[in-house]
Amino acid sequence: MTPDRRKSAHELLAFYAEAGVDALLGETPVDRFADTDGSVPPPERRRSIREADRVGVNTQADHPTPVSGEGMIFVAPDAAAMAAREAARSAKTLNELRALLDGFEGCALKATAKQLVFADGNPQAKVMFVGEAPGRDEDIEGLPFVGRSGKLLDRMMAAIGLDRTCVYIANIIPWRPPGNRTPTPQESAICLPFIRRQIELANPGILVCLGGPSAQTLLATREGILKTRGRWFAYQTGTREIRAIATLHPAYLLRQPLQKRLAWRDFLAIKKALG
């Protein structure tokens, strides 16, 4: 293979890895619905198997229930959201919450991510930052905001005298969506009880929503981030009220560096609120 071809092949593999591809398919098609003895199930049975795989239910049970066995990774969204609410409510500490997320099978993103990205920083901190979802670097290291946008966030925090020892950082979605795509509304709804419980258990004095999706999800606003940023909101945990503010996501600032002046104003407001 010539150097140019080798370079092209390496770039193609890097593209696939960035897109979330982690398995190769054979050149010969395989009937996954065929029995091991070579017989093919009737069309009605094949349809029921496909439906079971789609919604993740056990068709052998008298009363279908969500399962997570081989070939049945997904559960029905409503059932998954209910299971998430019950699991999150049962967590008494952040460590318990992390353990519950490690064992939670209701979100399909877990199957494609390398690992859980739970949090970073000091859980006793006065300031908590919440983004939308991990990216490639975060998926590799298992920590939020460690890539280019994370390095920019570190510099932004340092400008007002903060670092990761005195802040707590998390995401609404704790698993990386394939190819860094935008999480679906169903995925966000399933993961929402966990981040709400995480905020409640961390109990910060100030909640900072990084980017529009985080602000819209946690602050119940439909406005875009340019209208939401810089405004103070009251975030209700169920046990107390937390002051919350939205600001521009560091990834957005890397694409639109002229908007850093707006984020700087937001961080000055955070500094003032910290006293």
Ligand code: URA
Second form
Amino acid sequence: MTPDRRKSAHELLAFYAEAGVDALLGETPVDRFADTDGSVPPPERRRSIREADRVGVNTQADHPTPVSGEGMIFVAPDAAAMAAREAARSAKTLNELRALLDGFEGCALKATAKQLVFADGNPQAKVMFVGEAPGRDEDIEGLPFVGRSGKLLDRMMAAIGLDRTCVYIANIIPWRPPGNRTPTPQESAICLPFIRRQIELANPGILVCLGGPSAQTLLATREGILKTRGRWFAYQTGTREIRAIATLHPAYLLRQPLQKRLAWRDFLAIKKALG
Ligand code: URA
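Please supply the corresponding structure for the form predicted in complex with this ligand (the preceding block corresponds to the form predicted alone).
What follows is the entire complex, opening with the chain shown before.
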């Protein structure tokens, strides 16, 4: 390869990395219709995006789905959502839930993410924040909200006297979507039972939805965040009713700093509610 072509190849790779491409497509096409017996190779953490499109259940994990055989079997998204509901329901503690989620193979995002991003902060906290999905920094560190928007969230919390020792933080989706793309409705539906159970087990007094996708998913509203934010909702955890509020996502505030005044109002409402 000539030096010029090598330089262009490096520039192209740098461009892909910048754009968030972090997995490769396989060179050989996969005939999905040929896999009728469900037998596929054992799981590899770094499968191609095409293979990662399939959803599956790791039969070796501590998982209630009654399946036989070794390694992965692939199931339809509906079956994955059902397996998620069963798995989430069976968790008696947050640690059990984390372990079940770590062994769950029903969400294709797991295949492209580096690791599970379960939670940060204090699970005994009175207030729980729920964002949308981890980004690059969270994927690397395995903790939610540690990147630029996380730093802003820390400052917003500090403004009302909170820090990570007295709040609990999680996301609707616990694996980074490739290139930070928006999670699909299917992915959200598969992950929903887990975050709902996480809220139930953490049992906070107040739930704060960070951004539109979190509010729409947890508060079952179709309204945009600018309409939803700042209003109190009743949220049924499964064992009791708690108060929930939505506010603007810190990533949005980084792009629209003038909107911080709205978020400030929401945070003052949270402070008042916490007494
Ligand atoms: N944005 C989110 O919604 N969650 C994170 O953890 C980080 C960024």
